[in-house]
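Read the single chain below, which is given as structure tokens and is the form predicted in complex with its partner chain.
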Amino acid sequence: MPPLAMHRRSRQHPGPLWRLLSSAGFRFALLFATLFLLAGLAFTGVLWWGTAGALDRQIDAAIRADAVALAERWRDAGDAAVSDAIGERLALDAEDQTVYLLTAPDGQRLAGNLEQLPDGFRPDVQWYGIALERDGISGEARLFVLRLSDGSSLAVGRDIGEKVRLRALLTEGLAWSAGVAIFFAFAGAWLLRRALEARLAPAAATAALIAGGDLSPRVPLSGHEDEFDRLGQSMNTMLDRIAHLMEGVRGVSDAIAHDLRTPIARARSRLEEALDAADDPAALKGALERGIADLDNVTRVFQAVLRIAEVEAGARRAAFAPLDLVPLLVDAADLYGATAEEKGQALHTAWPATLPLTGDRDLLLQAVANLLDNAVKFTPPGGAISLEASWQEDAVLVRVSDEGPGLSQEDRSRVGERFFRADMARATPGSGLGLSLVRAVVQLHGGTLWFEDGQPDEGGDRPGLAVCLRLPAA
């Protein structure tokens, strides 16, 4: 089977080894095991330097000191004195560890217990590691060869059997340690992988159920408040949000079907009327115009829904620019002041000379206009409306209050949902999208929206409502 096919097959039908090697937990554990082994290697290096290395250096120092002492003696007293000294040293070497050789310039052996110099002897090389046979017993030795001024050679050496045994002992110990460490690294990696898999299994199972179409399951939390619980909490928050959005979409669909049914049915009946009045051109024209107006209302609702979606998607953020809110408020007050006046209402305004802000002018104007539109709509004739704005720390506070029927606490939490209309507002014309757009615009600008009780009317039976916007300056 070609390697690529095998790879694909192993991914489709993972065996235990493949699952182990492809696991993130295993890779993490392997990384730590590698670091641990590197630390172990560094420790081994230090240990080696301090034991086998120290013994090496000690042996070399002893050999060199002995050779230098003999060379000095040779310079002082010649071959015979060095021969005597070598004989003396050998006579006292009860452990039979030393090796000496003094040769004449012509290579003739003068003293010592070594048969000859090493085969590859070169005058410019002083240190040799040699295999040494001593009375039929093989071993290893370290040899230092000095070329004397008349061409003679002086070789001094020591058996290094002890050092070799220590080195073997150390190597064996370290190799066993490395083997066991690697074994535990793999075992630890396997355990870690299992632990991670066990902790992630509930999240994976929940995700699988949700992928199957059921949005109700949530990731069970262990209560340890660790990273996995935080991940589970994030997933649950995300799922709550998705469920809320799905519910909203479903609500919007229902609301669109419900709210548009009336104007569409009305338009249909106008058209039917037009059919009946086909003989009267004036009645026909009037019926068609009313039908068109009804269909325009439908179109406006769709435009409003699309605009809210656009604002919520944040697509308009690129059009943000520094602006002064005051001219915008003036425009809105001019527009709705006239309407309020027509209804016998009074619009009171108050704001400072300038209110600098960064945002989208059109959207902000639309938001303020929607608030004023609601205020005019719900305030009875003779009532008062106020539009106020002020600078508060690093934000602009806009407040629109009326003397309308107000909003219950329960309704205040639902205002902003598309097509939501409070019970008391059912008799008033509107689509239930005005405050949805306001909320979306405020969120786009990073601000907050809340409701307060407004200014009660003189009779006290209308609590009034104040809608407050807090828009950060930058």
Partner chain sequence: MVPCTFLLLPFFAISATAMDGGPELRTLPQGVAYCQELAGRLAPLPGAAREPARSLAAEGSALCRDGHVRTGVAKLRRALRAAQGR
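Can you switch from the form predicted in complex with its partner chain and show the form predicted alone instead?
Shown next is a single chain and nothing more.
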């Protein structure tokens, strides 16, 4: 089998080792284990420096001090005094750990228990390691050679066999400790990988079900309120949002099919009338005009849906600029004030001298216009409509209220959905997209929208409705 094919096969059917090495949990755990081992090595280095290293430094210092003391005695009393001192030191060394040698300028041994200077001796080198054999036992000594002023040589050393054995014992212990640490590091990495897989398994299973088309499952939470629970909560919130959007898409599709069926059927009927009235130019023209009006209504619905989709996607955020909301409110009040006056309604307005914002002027104007249009549409003749704006901490509050039939609490939770119309609004013209656009515009500007009771009429039959917008100030 070619190498490339084998590689592809291993990717398609990974073995346990491949799954272990490719696991993110194992890699994280391995990183932790590596840091743990580095810390262990640092500790081992400090321990070595504090034991074997300290022992080496202590022996070297003792040898140097003994050699300097003997050299001082040689300067004071000569070779004979140093020979006597060496004899005394050897006599007191019951453990036979010391090494001495005093040689004349010609190399003749004058005193000590060492036969000769080390092989390869050079006057410019002071420290040597030499092999010893005592009672048939091989050993090692650390030797310091001091050149005296008349050409004589003084060598002082210590048997370091015990130190070498201690170092070997320490090295063996550290090696075993390192091996055990490596074992526990990899075992801990494997256990951590298993723990991460166990905590992430519910999220992976839920994601697999969602990918299979079932949007109902949610990630189960452990109740520990740790990072995994917070991740699960975020995923559940995201899935709730996706399910809501999918339900909205299905609702929009059903609403478009239902609400556009009537105008399209009406337009078809107009065209059939035009065929029947082909011999009557006036009737033909009227039928065609009514058909065109019905098709224009369908076009407006599609344009409104596209406008809402554009706003919800944030495509209009590039048009944001500093603006004053007051001139915008004045324009909307002038436009719908005349319409309200034609229906015998009164439009009351109130706002401060300036209301600075940052946003899209056209979208904000259309949102206010949609609210005033609804207020005029549902307020009976002789009723009152109010358009108010004010400062509220660091935001601008816009409130449009009417004396219409109002909305129930159940309907208020659904107002803003595309094509939704309350039962009492079925008889009025419209497509149910006005408040959907208002909600999308408010969300685009980072604001909030809610509903309150408006201005009830004198008889109390119409509770009225107030639509409130809260927009962040500039």
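This structure is a prediction, so every number in the text was calculated from the model and none was measured. C-alpha atoms forming the largest set that superposes within 1.5 Å between two forms make up the rigid core. Numbering follows the first chain given and starts at 1.
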Core-aligned C-alpha movement of D76 between these two forms, 2 Å or more: yes
Checking R89 here: with the core superposed, does its CA move 2 Å or more between these two forms? yes
Core-aligned C-alpha movement of I242 between these two forms reaching 2 Å: no
May I ask for the C-alpha shift of L102 between these two forms, in Å, based on superposition of the rigid core? 2.4
